[in-house]
Each structure stands twice: as structure tokens, then as C-alpha cells.
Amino acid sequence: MTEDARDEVDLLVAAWRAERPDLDVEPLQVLSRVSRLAKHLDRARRAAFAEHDLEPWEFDVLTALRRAGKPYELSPGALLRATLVTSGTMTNRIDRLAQAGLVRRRPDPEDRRGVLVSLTETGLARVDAAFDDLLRRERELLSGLGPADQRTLASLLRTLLTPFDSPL
């Protein structure tokens, strides 16, 4: 038995056993920490970010273009497919991006409803370095962990993951 409690976490269980004796909570042990870790990497994913002047909406949708390699340039379409945001989300995030200079958006030579949104210089400078900061917080928040227990981790969470691939 594991019954010192050792983090936040250990202590929410606790609690619930106290209170709900007939339920089994074992699976808050494994997804409450998933929740949790993704509130603190969404944080310092904000504050990697705010150095180089970026929101985490900017900084997806400059990814998702960055990734696309060169001439750097998606469809909105392709965008929220990327970021899973909505259309009328999308609309506004590449308003904002065009305005503050990062992306440029000019019309489909192939396709007259279409639009395509590519990367301006700027845009792409700015997106290397925020992706650079990430990495570099990404690898502290992982230090506690060898190489071996991180591939150990990586495959664990791969195949909780797997079921939710190819649908949608």
C-alpha cells in the first residue's frame, strides 16, 4: 500500500475515499495528474511566450504554419483543422496576426471562396525563438525524470492516445 501522501494529488484521493468509501477512484491517481500537468505546462507555455511577445493562440497558429515548411503558407481551413478551434475563432486570430504584422493573408489563385495565410519574416523570426524558449522550459519541467522514464512515460501516454487518432 502507498499510503503517505506525497502530492496534491494523493491528497484529492484521499479525501474522496473519506467521503465516497464505495466508489473506486483509482483512475484520479492517473488522469487528475494529466490534468494538472497540463494546467502548469499551459502556464509556462504563456510565460515562454510573453518573452517574445506572444499569446499561446498567436503562437499555434504561427506553429501550424512554421510546421507546413516552406512557403510557409495554409488555409484557414487547414489552421483550425491544426489547432481545433472554430471558424469564427480562426477568422479572428488571423485578423489580429495580420494586423500586428506576423502573418499575410491574400486570396486563392486556385479557388475564389479560398484564402491563404502564410508567415511574413517577422512572423517567422518570432515563432523560431518562442519555439526555442518552449523547448528549453519544456526540458527543465522534465529534468526530474531520465531518459529512460520519459520513454517509459511517452509510450504510456501514446497508448492511451491511440484510440482517438485517426476518428475526427
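Okay, that is the form predicted in complex with another copy of the chain; can I get the form predicted on its own now?
Partners and other molecules omitted; one chain follows.
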């Protein structure tokens, strides 16, 4: 990118500087770009999920199961923690995914009162295909940066986000 390249944020910042020279609008240089990028990312994600007949919430649950590794199953409580939704919401989501044939419930052999939720073969194939498509679209979003710049940006964003994320 050349030094004289301008984007919408440059225009926004220039307008605020002209209208409110008394304010330091420098944070807009970063955070307005992050906000705009988040909107583009949301569109890319929704398109990837829709291409595979998934809603974002379905993708969240299916990927939580997929990341768990074989046999791709978790308790509803573990799914709650992975997706940050309420118990009632998770029950509804599991019901809908089971009706769609993407997950199944089975009794937990270690807890007679508990159940485990696992990916079906259809669910596994669908989430893998959607994830492949998502990564392709995300690579396109980052294509203006080389690998070293992507690593630098990831590191800088991690520094910004760490105080807001819960401890791991």
C-alpha cells in the first residue's frame, strides 16, 4: 500500500479534525478500522455458513464439538462454557441440531443423569466444509498483508484484547 492511499477512515478522521480540532481523534485511526473490518468479517462468516446451510450459532456449537477431538462429544455444560449461552438456549440449540441430524444425544456412561452431545457424520462433514470455506474467506480478507505483517497484527491485537478476555 502506498503512503498516499486513503480509506474511509482517513476521510472520517479528517472531517472530525476539521470540526473538532480541540479533540484528539487519533484512536479512530485504529478502532474505526477494526470496527469496519469486523463488519466485513461478519459478512464473510455469514456467507461461509450460509453456503453450508448453517446459522452462526449452529457453527459455534458444531465447532465446539469438532475442536473437542474424537469422538467429537461434550456435555451440555461444556458446550455452555464453550459458546457462552444460557442453559435454556443451549437445550434449544441442541434440540434443533439433533432434529437437523447434525448432532445426537447419548447417555453419559459416567453420570446416569447426564447426557453427551456428539457430532453425527453429517454434522462432522458440514462443519468441516464450512470451516474450510471460512478459512478461505478469512485468508482473502487478510490478503493485503504478508505473513510477517499478519503475525505482527495478531500480536498487537492480542495485546489489546488480553485485558478484556477472561483468564485461560
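Rigid core (definition): largest C-alpha set, two forms, superposition within 1.5 Å. Quick caveat, the model's predicted, so the values are computed rather than measured. Residue numbers count along the first chain shown, from 1.
Core-aligned CA deviation for residue 35 between the two forms: 2 Å or greater.
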